[in-house]
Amino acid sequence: MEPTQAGQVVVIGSGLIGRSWAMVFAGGGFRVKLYDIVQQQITSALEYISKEMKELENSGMLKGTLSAEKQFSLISGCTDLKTAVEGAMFIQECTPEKLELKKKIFGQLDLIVNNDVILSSSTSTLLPTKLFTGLKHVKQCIVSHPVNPPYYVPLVELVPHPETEPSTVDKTHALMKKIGQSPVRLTKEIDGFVLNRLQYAVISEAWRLVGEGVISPADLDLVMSDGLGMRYAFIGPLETMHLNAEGMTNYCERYREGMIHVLKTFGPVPDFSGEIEQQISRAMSEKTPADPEHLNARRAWRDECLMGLAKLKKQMKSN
């Protein structure tokens, strides 16, 4: 890899997702402008990034080929939007998940960007038609939804607006690959995109099974972490089907009727409240009390696990 890539990336918003994106882009060798409205927020974001990068370097988990010092030197802060986007080829918006706020930002960007830059949003719930409709540069707009935390979980869902140029999707896909993420293309927008639709299907059935007294909350989580999840860390549900029989067609022949029978017994969508919510909440709090100290410690442990898994996956791929 060249010491640095040509072109500059702008990250808008210096919260957790913005910080993580800045680190991912710098890891790929890109110069990054981190924009926020308050200088103090940028200052604390840069302190956090510097500390994180050094720790990642020490544990051998820093992305890319450049040293932590070199990567950190590629990131600079900016409180003026016009200055921030000068010379940018890609802009990743990471402001809080509020439609009006995001629309305001894209409205401002629409007035100052050229016809070459890609305007991308990190939103996890807002559809491209809600965010980008009516913008002059709508052809250059796309949702690039990362998984939290993006530094350790590489998936990025690319969701176009109906008017997004195919070249915008292609360029974003290529950029994400270049910085070490795993981009997937959605051909059209859909509520929840794909990751959350799959996640909600699992959450919904998990909730029903616990609510019906079939299994305890702790054991339910074990079914995933020590069962399905181990497999899904490397292959998806469709390849699992393919490998669990003599190919996909054989799997469907064998299990079609059984699957349909079980699926028809699924209950209605839960309301995620009331007695079952309290029961699950108690069980989760026994394991990790719901105060900042315990939750942060457990999150740090989770991120360490994800780091180890990322390392293993990389190793398995290169074998």
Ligand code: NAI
The other form holds:
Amino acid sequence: MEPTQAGQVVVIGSGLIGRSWAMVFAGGGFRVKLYDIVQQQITSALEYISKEMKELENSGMLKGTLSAEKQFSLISGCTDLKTAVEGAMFIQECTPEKLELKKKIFGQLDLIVNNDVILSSSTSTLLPTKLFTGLKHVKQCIVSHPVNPPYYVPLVELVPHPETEPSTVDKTHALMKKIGQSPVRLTKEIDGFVLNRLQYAVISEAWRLVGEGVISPADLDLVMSDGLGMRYAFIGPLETMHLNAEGMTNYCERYREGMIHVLKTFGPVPDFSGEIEQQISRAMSEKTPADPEHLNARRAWRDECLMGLAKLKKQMKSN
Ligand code: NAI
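What about the form predicted together with this ligand, after the form predicted on its own?
Now the full complex is given, and it begins with the chain already shown.
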């Protein structure tokens, strides 16, 4: 059987995020070249992917329409960059979060790619102007920031460089949709992109509330997991406003003053260190000791929950 999609994708770096991208692209029916400078990394990534795909198939959570065996056969490893990118239509870079390393890799790619391929980075913090400025193929460059683990959490933030062609953004958006991810477009770069800006706003208020003794760390987490988070898995904060009154205008009329009053009581940016850090660390470690065995077990449980939630979201959408 032929792959369902024409075109080949290259994933550069076969670590945590690279192997997950490889699975997502293969799930969408694309042939994937997994490139790394460390052969052992590729070998262990392929072993991991093969095992994961079989488990996902057994639990009914494998993405796409192809069997695990077929999807796995679409992925091949490669340690030569030039060979890897030959005939590629999309390149997803997933190397460690180091500016100089990523600049070097995009510089190398710039010399060997054609004018059609899209050069995309998984970076979670580096701005496109830092990564891509000066490249000959800057029009084809974009940040596609996934959320860990991308296989279960589909959001991808698309962040263009000021010189990125609109068609690069459109094509990346279409590709992400095709492989079952949920892309969002940022019109310009901003520190933290959007996801981390929202996340840090929540983290900093959580830190202040615990620091001021208003609530315990365990109860703070419950406010999110058994409160806000329940609906945020289905509707965002803006739609929440719209639904929590007779529409957005009515919400603002009712709650504008109250929101501004509360927001003005927010404290300064925490330093995330010292006594409060120790207090929160102790509380978190009571539940999950910070050693690899306990952390990995809890991560596996989290991923299982996310898988169940992904299933539920799929069901709810089709209703
Ligand atoms: P990782 O450390 O697990 O994997 C990096 C891989 O890159 C390794 O396999 C390494 O051998 C390889 N590598 C190193 N130098 C290379 C080179 N010159 N050419 C090719 N491969 C090379 O890192 P991880 O966690 O997968 O992160 C990758 C990127 O994804 C980073 O930019 C990170 O910010 C971003 N990201 C990470 C998330 C996370 O939760 N881990 C979430 C979203 C984005």
